[in-house]
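In structure tokens, the next block holds one chain alone, the form predicted alone.
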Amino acid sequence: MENLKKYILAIESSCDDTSAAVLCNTKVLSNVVATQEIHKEYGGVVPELASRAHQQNIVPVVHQALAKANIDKKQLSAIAFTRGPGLMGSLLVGTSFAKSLALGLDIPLIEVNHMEAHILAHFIEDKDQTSPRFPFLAMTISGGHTQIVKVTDYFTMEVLGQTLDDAVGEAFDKSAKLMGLPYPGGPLIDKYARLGNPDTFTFPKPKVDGLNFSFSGLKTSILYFLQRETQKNPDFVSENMNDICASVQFTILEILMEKLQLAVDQTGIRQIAIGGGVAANSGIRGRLKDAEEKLGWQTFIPKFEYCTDNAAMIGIVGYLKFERGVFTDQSIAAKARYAIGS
């Protein structure tokens, strides 16, 4: 009789998180990430160093990965690995190392696309976690990413809407840099907006057609805000900490609820999933629970681990494909720029 307990080892090196994860089928057995924490001298990725540290981690980051799950390479059934989007630098650890293991085990190679990964990692096991029913809405709301996605099947996707300029969490971090708050500062708006009043400032929307985004414009307001009032008063910000962070987090919600009722209203689809890092927000995880009660949404937010860059996801569309068939050879490339449904 067949062994029906698949193993797929995982890897994301997409930007500046090393990660492994070993899944039997869906369930998750192990899910390592190392953090490069020396970005935070630069107040941001560096692309050449976020690479090389890759390289210092992925050796003992899926061996960790590997003896957390108690499973012997020997045992795997396939490898899955980021291909896309991401830093193309960091993109090729990952992938050179996936195609050398799985040549050297001779056993499939998968690839999977990051932001698709972000939102199949709803169908992660887990006994706290719900997954949606297709048809569903997926929000992806990351550093690099803002998308409004529909989701027909697991490998069905269309994106309805999409950042035209700066992602979401690229204006969370860099108005924290504005503010003198360290990297990432996305986490920290956050902290202090629980502390203040959203109704204290005021920054204007953009105006965007569609269930496209922008947020170029309210960077450069916050700019513009922050030097204005500075001039007046040097302490301003320190002084004011909580309430501009409240102020700044309810202008980003707004603009993202905004698009995110459009698109119900365009499809009348009321399931609604988010992922990427952004959705461990607070803020974003409390309107959702809102929109479920005031305008009969039914949301799904996944557990904390899986927000951010992670394996597990990896691991979760590499079961999904390798269930249906799908594999990759060893002429396949890393690619920078990977668009959903591509």
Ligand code: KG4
Contents of the next structure:
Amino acid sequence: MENLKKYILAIESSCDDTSAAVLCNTKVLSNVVATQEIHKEYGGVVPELASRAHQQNIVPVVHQALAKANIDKKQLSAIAFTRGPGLMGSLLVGTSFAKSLALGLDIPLIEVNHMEAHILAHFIEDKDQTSPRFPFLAMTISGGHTQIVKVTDYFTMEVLGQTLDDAVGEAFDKSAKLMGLPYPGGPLIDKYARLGNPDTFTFPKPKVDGLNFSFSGLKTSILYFLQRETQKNPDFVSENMNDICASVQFTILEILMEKLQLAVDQTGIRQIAIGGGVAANSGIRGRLKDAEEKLGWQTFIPKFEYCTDNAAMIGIVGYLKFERGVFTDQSIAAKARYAIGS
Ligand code: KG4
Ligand code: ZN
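Instead of the form predicted alone shown above, give the structure for the form predicted in complex with the named molecule, please.
Let's see the whole complex now, leading with the same chain.
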């Protein structure tokens, strides 16, 4: 009888996290993430340093993932890896490693689109969580992405809108930097915002048609606002930290929620699945809960470790592709720009 248990080793290296996971079908046996601390000193991800750190991390991270899962390389059914989108130097490390390992073990190779993986992370088996039913709307919000996608089936997705400039996580991080907060500032804005009044200061919302986003104007308006106020009072930021954070966060959340509402109006779909690091934000979680109660939406947020960049989400796509017999060959190349559905 055919063995119904498929063991997938997944590798993610698109940005600044080196990650490896082992899945048995839809279940995660291990999910190891080495976050590169080096970028903190620079206030953002430095591509060259990221690539070098991936090279150092990849072997130990894969070893650890196999050891934690208690799986031997010989038991693996396939290797899944992130082909793109992402930083080319970073993607190359994971891609080359996955290709050589699959070749050495003589098992199938599966390429994965990182943005599809953020969405399909909702199908990782988890006793505490239910998966959305098709069709649903997915909003991926992180330091690298801001996208609303209509998901009709596992591999039938349509991007309805995305950011034209900065990602929403960047809007958080860059605003935090202007306030003198360390990188990444998103979680700190969240923390201070809880203690502040969101109505204290008003920032303009961008005028972008349809379901696209823009966050660069917000950053500029915060910059001018802080310059103006600190000229009058050099201690303005420290004296008003909570209220500034609450007001900035409120503006960002208004932008996200307005676009989500528009997507719901346009599609008639009220199941909303959120992913990406910004899904950790307590404000957005509160707003989604409100929408469930007031608007009848059904919302889904995966466990935090499956929201931020991780290999488990690559593994679930690997499994779904394995089931469909969708494999790739050794001629595959990493793709820095890789749109969903392309
Ligand atoms: O998914 P992620 O770990 O990495 C990528 O960018 O792909 O997301 C990191 C982003 C950062 O911009 C960080 O500031 C933001 O997620 N973030 C938050 C919160 N936690 C993480 N932003 C707002 N509130 C949070 N609680
Ligand atoms: Zn990501």
